[in-house]
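The chain that follows stands alone, in the form predicted alone, written as structure tokens.
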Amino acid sequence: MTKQQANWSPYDNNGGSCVAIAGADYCVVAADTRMSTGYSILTRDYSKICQLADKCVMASSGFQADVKALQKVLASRHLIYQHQHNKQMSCPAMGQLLSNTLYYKRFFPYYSFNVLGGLDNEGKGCVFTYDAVGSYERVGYSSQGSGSTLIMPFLDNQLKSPSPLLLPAQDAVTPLSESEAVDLVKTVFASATERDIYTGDKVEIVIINADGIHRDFMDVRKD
């Protein structure tokens, strides 16, 4: 008789997809609102987007319990920063803090895959993309989550960034206007929802520009 044992994992993958696109004076960050486990939908109305500072938001997929723990750590570190410096953290500074926080837990990582979007000190759009242990890069656009393998080739085709090896260094921001970027985000989610069972229900779109942060929602298929 074969020995049976119960396997337990501290992690789960709750699925979902996140996208961020940086422009000359704006940033669009979007994520779907479905949270699943296996073949079950836990909720159809769960926001994966968290505002970290005045002009900085984070969208996260992966294990949502770890994401919540990560958001709490970042919020407390940001509060300490505000008391010490009497100002909000900039988006590039928050990007470095997120990298350090993930790397600190590299031997028992937060199972979260993040994109950070916002405006830098010059008012330009910036997007930072991460792996689970804090390796990050500033890019013009990025996608994370269960639908990222479907979304990223589409974005590459529409927005191909200049090679980072080019000299002099080219700007990573995308040439699209704000409304074109929002339309593109809606298109990629409509497309990903058709093929990825973990992406669906609704898309939350956050637009960051000089006027502040604006939220928009779009319904997608619910099956």
Second form
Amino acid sequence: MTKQQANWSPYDNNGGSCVAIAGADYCVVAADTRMSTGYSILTRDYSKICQLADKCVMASSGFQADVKALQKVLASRHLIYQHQHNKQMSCPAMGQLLSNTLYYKRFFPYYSFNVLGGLDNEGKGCVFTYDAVGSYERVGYSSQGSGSTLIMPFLDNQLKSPSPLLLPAQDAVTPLSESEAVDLVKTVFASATERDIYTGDKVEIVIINADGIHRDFMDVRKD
Amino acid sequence: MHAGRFLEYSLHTVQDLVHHKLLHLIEKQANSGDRIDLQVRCLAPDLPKVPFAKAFEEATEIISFRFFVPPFVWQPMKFFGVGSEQRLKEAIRVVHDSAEKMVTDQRIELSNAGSLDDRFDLLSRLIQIKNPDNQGEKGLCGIKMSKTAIEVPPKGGFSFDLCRRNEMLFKKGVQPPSYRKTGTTIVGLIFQDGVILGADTRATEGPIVCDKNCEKIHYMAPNIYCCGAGTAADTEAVTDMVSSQLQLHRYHTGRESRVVTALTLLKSHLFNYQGHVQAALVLGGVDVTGPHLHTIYPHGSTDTLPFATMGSGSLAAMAVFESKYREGLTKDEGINLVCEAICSGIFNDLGSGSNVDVCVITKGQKEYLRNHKLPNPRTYVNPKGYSFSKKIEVLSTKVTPLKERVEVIEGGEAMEE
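Alongside the form predicted alone that was just displayed, please also present the structure of the form predicted together with the partner chain.
Every chain and every other molecule in the complex is listed next, the one we just looked at coming first.
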């Protein structure tokens, strides 16, 4: 008798792409705002970016119900931290917390592909990239989601010095200025929208620097 | 490892056969001027074909299984003669026995009949040429082993030989290769003076757009056009084929093609292939009997309708048609409605996108409006542009001049057209 397979899956993929780039004194985190299922669009206006601490922002693509649950868990753990330590969590600390939270559900994972961006304790930009079960690494730039296969090679090519392709990475962060990095992110999303059906509608771009957090929107193709 | 050695062995066997036997045979035939039939019919009708084929397939399956488990699993199984390896041994024995029996039968026939000149198959020829020795036996058995030695009547259409293997691989988790589908919105409607067809222009390969501006409205006849959704290769091939058949029919009858002719040709072709040719079509045209619009499904059923939509965006487009369609539309109203329906598919269905193609067919004339609407311009283009430096390190350079293989003979005869 052949093994019985489940004809119901607890997961769904809502699509989307996210990108994060770290600079000398800033960090840019961006994600598209389209939420889809199968061949249909659920909404054109869904924010995939969540602010976890005052200098730390997370962008997640994948199954948005799991993402929402993950964000709630992190928010409550952050609140506890604030009560116990009388200060905000730093970005590297939040990075470790996210990794542990994801691994905690190793055998029924959060279907969530995350990039964490922010400023570390010295004020330099930092980006952490994750897989679904919590393996993470500090990098100079990263992308996740359905468009990541289209975006990553372009970033590898343009942001040469922090690229791990030139082993070892010459710089921890990119030498580009903030406006150049934002330009790069806009180009990258316009291109990914052309070829990936799950990416489109609008792009939400969040810039974290010493002055605080600034949010911007860009329109892209809606088809 | 074993894969490499197997390949080597097969290569040597084939080389042997070709150089020492096949080439001699063909040379001999060329000199004698006889015709030789290389279609192998080496099995006598009385031989049990079925156990041979079954054993062969089973052996193939079990050998493929070896590739999925590490050697320390199947080698002990082989040593102890247990499990699948035991069945493999048995299967190989059956195959070898059948092959040897076939060869000995042919030899007996040779000794009885004196010559096998009236049997034109490859095996008989080879038996006649070479001396009977052990090596030859193995070689002949080698020819037998190839699947083409099994008598198969020449058939057209699809060959389902690999279906069992594919099923087994799929169960092991090997993904079948994906083919390009058009994940589409195509529509048609009948208006006052004729038919209007519309289509989007996006072709997808899974979640990736592989063509941002492809053509989905295909020409069938000067007065008939057909939109295609489903597998891109299937829609292209089927519409091209029926278009040629219609042309021949026009020459034969001397009359303008009718839409029902195209319809019947398409539906019978698709039905013959039982849905394996995945083409969903919207066929429209105007002939002597008036304007016609039909939908054709991959299994061969058809509908005749005043307005129709197909493809992954068909629901989005049909929603527009059902709200706004009425009989007796003018040409401009019709074109606008078709554009609206396609745009609805483009923006609400992820499988459709880019631009709108429209085709208007009326009595005696047609207008093919390629890219009639372009509602999706590229949004952000960085004015400074990007540079891609050629940072490829040259590690070593080796230049090998190719020997000249062509000899140019001066003063040869001019080639005939």
